[in-house]
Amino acid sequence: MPVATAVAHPNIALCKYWGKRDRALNLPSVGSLSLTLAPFSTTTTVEWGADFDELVLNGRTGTAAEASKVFGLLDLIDSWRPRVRVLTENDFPTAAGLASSSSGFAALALAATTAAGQKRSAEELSTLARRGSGSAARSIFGGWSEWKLGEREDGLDSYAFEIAPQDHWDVRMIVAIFDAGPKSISSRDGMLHTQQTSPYYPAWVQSAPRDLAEARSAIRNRDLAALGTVMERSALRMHACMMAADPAVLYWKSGSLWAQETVRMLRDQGIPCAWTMDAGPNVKVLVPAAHAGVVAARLARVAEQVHVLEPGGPARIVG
């Protein structure tokens, strides 16, 4: 039976995604940016004509809900297609606002498509991964990379592409876990809560065009301070619009807190570096590589867990 194995990276989103144009397609209400980060990683065994469809997330039997993402996915590969057995496996906390929905999707689109006999372009790969998880259109991508708005009802403009490859700028990213739990709103309900509920949702929506053009300028400008303003803007934004709606989606914690005045603290001490975070308490540091061990030190006086994250390579066939 035809057996392909892919792996991808995670990616940590500078300017945020949160919100969706179309729920069915998967279609966000703003463009977004992000860096894919290394060595975090899904690996994603398709075999493709098994006895049974078969879901094994991180040696467990998936959920129905889980299966039905999955499998849904590969429907879209091949309506006809046989039955299918699929082995992925994390090697950091799933579904802890650590992006693991990315690289996950990233990796079954590369797999599946694979282990069909057919052959995509990494566009193609971006948009199909994208009907899996939002975030896994950038996924695809190594380095840095958008992912468009786009403007077609049926999606097939809204896509992901690289701005900046991975050896573009020597910087980490500092993840300091405050909970490796699973967070107790999915990024799914509470961004259609949020857009049904917060009434500073359409600021987020409109202020995410000048975050965008900004970040894509001080990326290639490897101008971390500029990068950096951008990063604390998009996500201070992104969540007080969470924090607005009725009944209010909080994801921080005293630590988030802590994390967050740390690293203003150390910008005032020379070291330059940025945070950002996602759904959930775990706060994200983008520093030079020259200063991670600094950062990373500091951080681990309160956080549970600290990793030091490089910049990433494309989503891979492995086998």
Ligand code: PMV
Given for the second form:
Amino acid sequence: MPVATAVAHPNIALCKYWGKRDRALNLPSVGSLSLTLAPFSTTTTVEWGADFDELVLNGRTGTAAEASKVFGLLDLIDSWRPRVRVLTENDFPTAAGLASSSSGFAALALAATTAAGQKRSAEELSTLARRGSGSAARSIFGGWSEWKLGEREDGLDSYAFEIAPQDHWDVRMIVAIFDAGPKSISSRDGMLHTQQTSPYYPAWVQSAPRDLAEARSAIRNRDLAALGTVMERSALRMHACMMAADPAVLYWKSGSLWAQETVRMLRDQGIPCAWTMDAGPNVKVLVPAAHAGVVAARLARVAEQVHVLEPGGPARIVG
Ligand code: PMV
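Given the form predicted on its own, state the structure of the form predicted in complex with the named molecule.
Every chain and every other molecule in the complex is listed next, the one we just looked at coming first.
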């Protein structure tokens, strides 16, 4: 029976994706840009040919909703596929705004196509992973990557590409966890609700291209002050847009605000760093490697857990 195991790392967006122009195809309303991060990873084994479809996620049977997303992606790989067994493990908290779906669907796309005997290009894998979870399009690549908005209605030009490799810039992303439990509302539901009810949504979509252009050039020039300005602006605008939804989508907790304030204080003390937040209360801080220890120690005063992550490599087959 053909079996393949793939590993992928999660990515954290510096310019955010929030909102879809096509829900069925998972096509975004804005382009986005991210950093893939190690050592957090998802390891996924796919057995292409089993007695029945089975999903085991972190040692437990997947829920019906999880299984429908996973097996839905496998149907796109081969509509005549056999029954398949999928075993997947995250070595970090699942569904807490730590991008477990980004590494999960990237590892699944690679392991499943390999087990099915298909050889796909990185762009094709990214397009496929996107159908499982938008942010997964970016985790096919290591280092700094951008997910193109694309123009085609079939979505075949909406995939990610690497803008700078893993070793381009010696930075760290410090993840300060204020709540490791599952998020209050999934990003899928949160973005749909925002799009349908927030009066700020058109402004969010309109402002995104400038953020992307500035972030690309800041990354190219390894300019943390410039990148920090764009990162915080993109995160704040995305959250402002959600907070203006009706009713509001509000992921922040008191710890989130404390971490943002701490980053501003560290910056005033001459330490270059900037924060971002996703669909959860946890705060991620980008900092040059040389300053990571000081920033992590400061965040550890209040956060439940602090993890220091570094630029990671692309999704890959390991067995
Ligand atoms: O693709 P999803 O459903 O994991 O949504 C990701 C949404 C954010 O993490 C908030 C932003 C992003 O670009 O990753």
